[in-house]
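A single chain comes next, written as C-alpha cells; it is the form predicted on its own.
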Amino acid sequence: MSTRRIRLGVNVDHVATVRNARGGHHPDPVRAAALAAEAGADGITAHLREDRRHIVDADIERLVREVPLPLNFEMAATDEMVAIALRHKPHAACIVPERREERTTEGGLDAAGQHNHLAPRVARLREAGIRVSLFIEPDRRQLDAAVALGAPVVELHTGRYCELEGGARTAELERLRKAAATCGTLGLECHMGHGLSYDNVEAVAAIPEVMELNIGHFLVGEAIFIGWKESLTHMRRLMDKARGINGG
C-alpha cells in the first residue's frame, strides 16, 4: 500500500449542465470550483466541448482568473481548442476524444492511430508551457504512443472498470494496475478517471503509481443529497484510506 497522498481533481462540468438546463447563472461552476478548493481538492477539471453543452468559454476564463487551484483543461485535439488553451494558459491540457452524439466521453483517445494529427497540437501546447496529458485506454500500444508524442502525463480511462461487475471488473482492475506499473517504467505520470464513485474508488486509489484521480459527475450528483463540500471530503477520506494515510 502506498502512503503517498493521491491528488483529487474535481470536474465541475455537470454543475454547468444543471445551470444550462434552465439558463442564467445558477448554479455557478466557478463557485463550485472555489468551494472545492476549500474542501481539499487539489485541482479543477473542466471540459470545453465543441458544442458548449456544459462548460462555456466564459467559465474557462473565470476559472483561470478566480480559482486558486491548477486548471486541467479537457479538450478535443482541434485547432479551435488549441487556440483557446494557448490564450488562457491552464496548468494542464488533457486531450480527450469527442463525438457530438455521445452523452459523455465513451472511451480513450486513439493516440497511436492519430499520431500525425496529435503531434503538432501536443507540441504547440508543450511549447507554451502547458502540461499535456492524454486520456487513453490502459493499453501498452497507447502508452507507447503517449511517449512518442512527448506527453508527460496519461489519464487512464476507468469507465469500463466502473461499469463491469464480478470477475470482469477484477480483470479490468488488473489491466489498470498493469498499465499504471508500465507508466512507471516509461516515465509517464499516471492519472485515472471516469465513472469513479464511493463504491469503486478505493481499489483504484490504492494503485501506487497513480498520482491523481479526476472525478466529477458522481460528486455533483451526491451533492444533491449531502452537500457539495461533504461529497468531496468523503471522497477525499476514501482516497486517503486507500493509501493508508492517517485520518483516511
Contents of the next structure:
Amino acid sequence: MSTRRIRLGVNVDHVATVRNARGGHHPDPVRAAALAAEAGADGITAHLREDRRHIVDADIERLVREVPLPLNFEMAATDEMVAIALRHKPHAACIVPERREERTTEGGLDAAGQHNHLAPRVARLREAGIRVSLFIEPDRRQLDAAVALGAPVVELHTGRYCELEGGARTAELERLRKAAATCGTLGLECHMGHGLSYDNVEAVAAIPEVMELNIGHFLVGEAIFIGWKESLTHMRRLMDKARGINGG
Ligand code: PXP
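Coords for the form predicted in complex with pyridoxine-5'-phosphate (PXP), given the form predicted on its own:
Expanding to the full complex; the earlier chain stays at the top.
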C-alpha cells in the first residue's frame, strides 16, 4: 500500500448541468469550485464541450481567474479548443474524445489511431507550458501512443471498471493495475477517472502509481443528500484510507 497522498480533482461539469436546466446563474460551478478548494480538493476539472451543454466559455474564464486551484481543462482535440486553452493557459489540459471516430471501442481517446491529428495539437499545448494528459483506455497500445505523442500524463478510463460486476470487474481492475504499473516504466504520470463513487473508489485509489483521481457526477449527486463539502470530504477520506493515511 502506498502512503503517498493522491490528488483529488473535482469535476464541476454537472453543477453547470443543473444550472443550465433553468438557464440562469444558480447553482454556480465557480462557487462550487471555490468551496471544493475549502473542502480539500487539489484541483478543479471542467470540460468545455463543443456543444457547451454544461460548462460555458465564461465559466472557464472565471475558473482560471477566481479559483485558487489548478484547472484541468478537459477538451476535444479541435483547433477551437486548442485556441481557448492557449488563451487561458490552464495548469493542465486533458484531451478527451467527443466524436465516435475519436474513441477506441471502449470509450477512451484513440491516441494510437489519431496520432497524426493529435501530434501537432499536443505539441502546441505543451509549448505553451500546459501539462497535457490523454484520457485513454488501460491498454498498452494506447500507452505507447501517449509516449509517442510526448504526453507527460495519461488519465486511465475507469468507466468499464465502474460498470462491470463480479469477476469481470476484478479483471478490469487488474487491467487498470497493470496499465498503471506500465505508466511507471514508461515515465508517464498516471491519473484515473470516470464513474467513481464511494463504492468503487478505494480499490482504484490503492493502486500505488495513481497520482490523481478526477471525480464529478457522483459528488454532485451525493451533494443533494449530504451537502457539497461533505460529499467531497467523504471522498477525500476514502482516498486517504486506501493509501493508509492517518485519519482516512
Ligand atoms: N475524467 C474525464 C477525462 C472525464 O471526461 C470525466 C467526465 O466524464 C471525469 C473524469 C469525471 O467522471 P464522472 O463525472 O463520472 O466522475
